[in-house]
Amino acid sequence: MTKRQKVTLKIINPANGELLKEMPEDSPADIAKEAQAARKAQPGWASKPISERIAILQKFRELVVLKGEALALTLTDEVGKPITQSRNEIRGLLARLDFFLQNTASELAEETVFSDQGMTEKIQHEPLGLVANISAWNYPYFVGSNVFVPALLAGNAVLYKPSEFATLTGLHIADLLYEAGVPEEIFHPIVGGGAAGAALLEQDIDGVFFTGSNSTGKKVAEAVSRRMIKIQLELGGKDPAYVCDDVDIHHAAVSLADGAFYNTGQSCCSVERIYVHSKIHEPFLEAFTAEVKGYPVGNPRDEKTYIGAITRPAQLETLQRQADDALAQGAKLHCGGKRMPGPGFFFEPTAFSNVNHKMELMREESFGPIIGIQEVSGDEEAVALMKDTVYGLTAGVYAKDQARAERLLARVDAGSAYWNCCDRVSPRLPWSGRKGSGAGTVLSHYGIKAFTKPKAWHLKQPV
């Protein structure tokens, strides 16, 4: 019988199309072997005092600081993220690590909830066991750490599959964890694309935590639907923002342009559609377009670059299709509108007005540097349009009056609500999607307990 040949993963720099590295993908047999080793080793990891696990992850934090610049350069080369934004992600990771390091022990401490007349009731938080973490490429440090850090602190073993578009970063994460003291059997990176992810889901796992597109999230859910395991899906969005008639127009325009185009628009919580009150629509458009036209586009390693490369070349087709569809249906193009020439995968920063919900641009996730801005008559029309979506990740309102903003946002079914800000995540607040944006929660105390299963103890003293 002929020995099956290894599939090779090619890692491409999206800014110039050059090959960064080739490496073999993990086969189903490789993944099964790692899962078995992790399953065997997990009880020993869970038996360590939580203080010891915290000390190891604290060392991981120190190594991130020590090697931050090298990590940022790899991230930039691999996904096309501008270098200043890669550094921001590395720095932002530290606050998330600090939150978990400071709060996990107290959140997972044994709780006595009742004690009277010889009867005691208490709750213990036990680790799930073996966790599959299928992560994303757009913010690999943020998205990954939301899962593997609290999972490891809680005593779980983790099979970590970074996106094939962020493989080198995933391997850096593994190396730092090993250097910090996490046993290799307890955290293992899985190298590969969709086939590796599918093989991972076939293993004897106790939970799967996935971040990615809505379409892939549905496939993940279907793959494990007949098994009684924990499943958490952090999916995409079509996040709206409404600009009221009483705002500082320049401030709102600058803030929303950044919210729409930061990370080249490749964020699940990027602002993807904007509704502007008719009283300020024209001056807002002028200020917004001027801001976007000033964004430097180019080499992600250049300190001045704000718009980098599109990580997945296939996404260029989606962006072009949305732009062409909007133009065909009467949208007004203010800037951009097409793929940029030359090597690499770049799309011009693009803004449209005179848009409506018949256009794909206003309905389907773009995940790139493109935005539609729609004029509305007032609050009621704005809310109706914000609610007109299959997604429910974030929503924002720009207004002077906080009470007005909160009234409007309370009517929108979204996991996160923003007043005079956008595209923001805090480790202290739960991050969750509704409807097509996912199921389950990361971050905050919810995102710590998500990696445990509670055990209820009924303890009665003998008579």
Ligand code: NDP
Contents of the next structure:
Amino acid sequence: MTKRQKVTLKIINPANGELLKEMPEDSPADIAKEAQAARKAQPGWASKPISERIAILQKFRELVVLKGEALALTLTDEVGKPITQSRNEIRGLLARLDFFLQNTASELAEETVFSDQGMTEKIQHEPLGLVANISAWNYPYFVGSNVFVPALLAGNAVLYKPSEFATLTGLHIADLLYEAGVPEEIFHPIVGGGAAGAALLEQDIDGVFFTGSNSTGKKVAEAVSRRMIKIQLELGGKDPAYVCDDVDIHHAAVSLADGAFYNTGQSCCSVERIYVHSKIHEPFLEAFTAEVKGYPVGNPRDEKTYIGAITRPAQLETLQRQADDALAQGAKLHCGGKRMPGPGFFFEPTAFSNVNHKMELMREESFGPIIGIQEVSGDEEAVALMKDTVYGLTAGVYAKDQARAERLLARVDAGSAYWNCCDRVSPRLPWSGRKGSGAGTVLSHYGIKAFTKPKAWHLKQPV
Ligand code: NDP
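Now show me the form predicted together with the ligand; what you just gave was the form predicted alone.
Zooming out: every chain and molecule, the one shown earlier first.
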């Protein structure tokens, strides 16, 4: 390819297959130029008082409120997310912004930790410098803002690579940040697919904050492994929930169906495996299936739609493979089971029982509207099955007794534990995956300091 030829990125509406926009991808040379400009500009940004950066991000928040509906529509059109859920994501973004705007200054203030007889010890939180933010498409406002908001507030420059499936949203974010007063060199979106992400990793960066699949996460870790820079990986999961014998069955079924199928099942913390105590297995299945069969599927712009499009067409093959494999191995199908006819990429909301851990459905991330429900004899079997995974993002227990739920969840190696709820993220709590679900933490006070490096000051007064 000659120097001037550029790859064209086609942005497709996954709900109807229509072309939304075409645009040139950033070349490795473009990305190198952006990295150099960001590197040069970063010290100036970091030298501003933090109150100035907070005021700029506060303005960004105001612009998000002002333009919220337009942002939600773009998100719905490019990722196929039901419009009501796109609006929820914008509302959730505001809550995250509030958390960071209210807590960053105090969290990053210099700390004097010792002072006696002329000796002072203090900790200063310096920005990392230039960070790469490589992001997923399923909640672009959430997973993006978990990184770029605290990173910018802390004084870093950010090269932000949205997923190619959420490019328009990524560009909206950049435009609003510029309108709010963030200099273009300090936050720069990189347009392109995996190759652009790989080119970004070759730049002189001080940190990588990646959200995506386990397999790409490994590639990212390998690409920077010899550089000794900060790396955080927020990866996928195969999140389990256990329903004890003493719950309100209808309430648990409705809550877990929502946890499994919200965002069309395309959430990192979607419930992907359900274990139900044998005493209530049958009525639970009935209530769960009735709930799922009632979900309106279709045009994501329709206010009533609950199940939207599958964003990446390749995921349809994964879902069909998992459904076919489960059926071949003796699973019982309660609803759905196959791709829906086009236009657009849709998969029927699907629920199986009589499943086991030999099935891919119960082992590998599905990332779509499909679930396996397994009957268990009691707490011990449920915990053993919940633990039987290479992932460790979240786990939940539905039970009357909090102590019973906490006892069981303490034995599961997962970053988040839920009692009588699921598929939930709070800006006040750390968000982190264990084992194959990642390394590092975003949100909470951990997710503010993550974008800094501590400097330890040992200060002795002259005698
Ligand atoms: P991918 O791993 O496919 O992609 C993630 C990002 O990495 C995209 O921007 C992608 O670009 C980019 N990329 C691809 N190849 C490379 C490479 N070689 N070097 C650098 N960057 C690269 O994930 P998805 O976008 O499909 O997101 C879904 C996954 O993300 C699921 O597994 C989900 O569970 C996980 N996730 C985890 C979250 C968490 O907090 N733990 C939150 C949200 C999602 P492009 O898309 O343009 O190819």
